[in-house]
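Below, in structure tokens: the form predicted on its own, a single chain.
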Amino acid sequence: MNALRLLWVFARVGAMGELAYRANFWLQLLESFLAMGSTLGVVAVVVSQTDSLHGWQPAELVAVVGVYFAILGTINLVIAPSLSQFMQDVREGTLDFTLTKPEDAQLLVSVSNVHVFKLIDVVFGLAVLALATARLGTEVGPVQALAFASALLLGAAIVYSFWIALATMAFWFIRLENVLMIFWMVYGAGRWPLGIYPDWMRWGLTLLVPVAFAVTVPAEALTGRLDAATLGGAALVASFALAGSRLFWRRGLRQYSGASA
């Protein structure tokens, strides 16, 4: 609850800052519309040439796109801007202002910068997801909905752990922008189901960059493809990822000497 309260406070601050430049809203709307339109256009071209892609029907492929954009919007809404600001604070020695506050430092740096206009991507993703669900032709029951929500939360937890671990490396390295660019390039593979890629790439998208857990697994839950073993594996990975990133954060924090050093 404390995390939600802090997120709400920072979201209000972020909203006040962004609403001062309302033209940015229309630019973001156009950018999101073009990105979603181009992605769905590519899916339309693919399904016009085949009835299914590695067993995935057209509506199921659209569901993958919806999950992809919902997670993408969430990353760009709070995770990416907050942790990018954190890495800048480490370089400049201004993290001191965060460390002197009574709240947990990791929590503060994780929600300190909210780009509210990125909610457009989340809304677009959920809208496409709802459209895909309606076209699947099967009723989504309570168990399936619970599995989807659980997979989505677990995927978000794994992605967050990955980001906070990367950001923590700022305590040792000056520049990490290139590493983050690699993440964004690899994340683009999440527009498609994991099964279409060769084995070596599937392992990379599962273990090195958690695209599979973030996008494909929730989409599998919604389309009835997810089994209990995979969901349990996602829960196990999320638990280890959260615990490991927390330990790594504490170790990195001990390396920080502050502006007065």
Contents of the next structure:
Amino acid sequence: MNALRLLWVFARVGAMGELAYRANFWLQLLESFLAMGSTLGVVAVVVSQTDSLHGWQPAELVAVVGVYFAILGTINLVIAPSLSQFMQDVREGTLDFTLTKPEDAQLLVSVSNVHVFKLIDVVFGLAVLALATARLGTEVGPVQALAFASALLLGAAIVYSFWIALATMAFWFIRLENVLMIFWMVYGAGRWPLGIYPDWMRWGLTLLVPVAFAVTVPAEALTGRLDAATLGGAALVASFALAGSRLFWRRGLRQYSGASA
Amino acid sequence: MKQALDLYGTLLRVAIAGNIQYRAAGMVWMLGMVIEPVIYLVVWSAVADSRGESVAGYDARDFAAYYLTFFVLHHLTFTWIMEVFQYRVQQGSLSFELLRPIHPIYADIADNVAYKLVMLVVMIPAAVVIALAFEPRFQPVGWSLALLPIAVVLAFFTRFFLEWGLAMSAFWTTRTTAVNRTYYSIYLFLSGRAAPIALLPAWLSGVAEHLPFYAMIGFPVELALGKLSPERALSGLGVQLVWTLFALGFVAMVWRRAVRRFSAVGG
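So the form predicted on its own is up there; where is the form predicted in complex with its partner chain?
Starting with the chain above, the whole complex follows.
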């Protein structure tokens, strides 16, 4: 609850900051539109050549794209900007100000910077997802909806743990921008269902960068492909990831010596 | 002539040293350039597998050859000028370049060539890994390979001049993201990056064949693979030549207008 309240406060601050530059809204709209348009365009070219890609129907491929953009937008909305800010704070020593605040430091650095215009990606993603689901025609019953919602939440938790663990490395290494670039490049593979990749890539996309849990598993839940075991596995991975990244964060924080003196 | 060679020699030495210094950033870029074609390669192989037959003359191993060649030729011809030019204008570092007695584009060409030379260290192993993982099938054709160097050089200059010219939109709008994103979205489809253009709807591939995007990469790739008839190869080279000259004229014209607009705060 406390986390949500803080997130809301920072979102309001972020909105005030961004609303001062309203032209950026249109720029973001164009960017999101082009990104979504070209991704769907490629899907269109692909499905013009085949009816099903490893068993995924066109509408299901579009659903994967929807989930991909919804998660992408969420990362860019709060996780990426907050943690980039955090890494800069470690470098410059201004993390001191955060640490003196009477709140959990991990929570503070995770929500401190909200780029509200990135909501456009989330909205586009969810809209495309809704359209795709409507086209699928299959009844999305309460069980499937629940499975989808929990898969999405678990995926978000795993992605968050991954990012916080990466960011925590800033306590030891000065420059990590390049590592984050690698995340983005690999994340692009999530536009397609993981099943199409060869085994060695699938392992990398599940374990090294959690694309599988973030995008494919929720999409599988929606299209009725998910079995209970996978969802249970995702829950297990999510709990381990959250706990492990928390431990790692605490370990890193002890390393921080501050900039004062 | 000797002066020009001396100039390039010096610029190239400086640029190579710079690229070796920032090798980590360069390697990350390379990783991105490996991942993207591999994703499209996997997608199209999956399409070929799902259909159980070749797609417009490409089966899974042909797609592997297409995207491996794409990866190599893209490395040789790509530029990153559109990503960086706006910072030169915003932060005024262009002022220093304008003080030099030579056009800044020379240093950019040297830097581009230097990056590519230095990154061969990464690129060759990456190409070998892709080849081992996806088993491409090459059926090279002699005359077509002989024309390839010309096509690659023309592709390089078309792309370099065109993107340098477009990058100068930074003189008029300091946020060039909109221009860049639009350009890359068009490029994605019409260049043969998302798919060989033969897989696009017929009317679109007919248009794409005559546009600079295909001339910049799709055409050299298909030439290298021996996919083109002699007539199409020659007309493709002609299209490339026209676009190279057009792009050269474009960059010269925009530059003349652009520097007049430039007014930086001194550093």
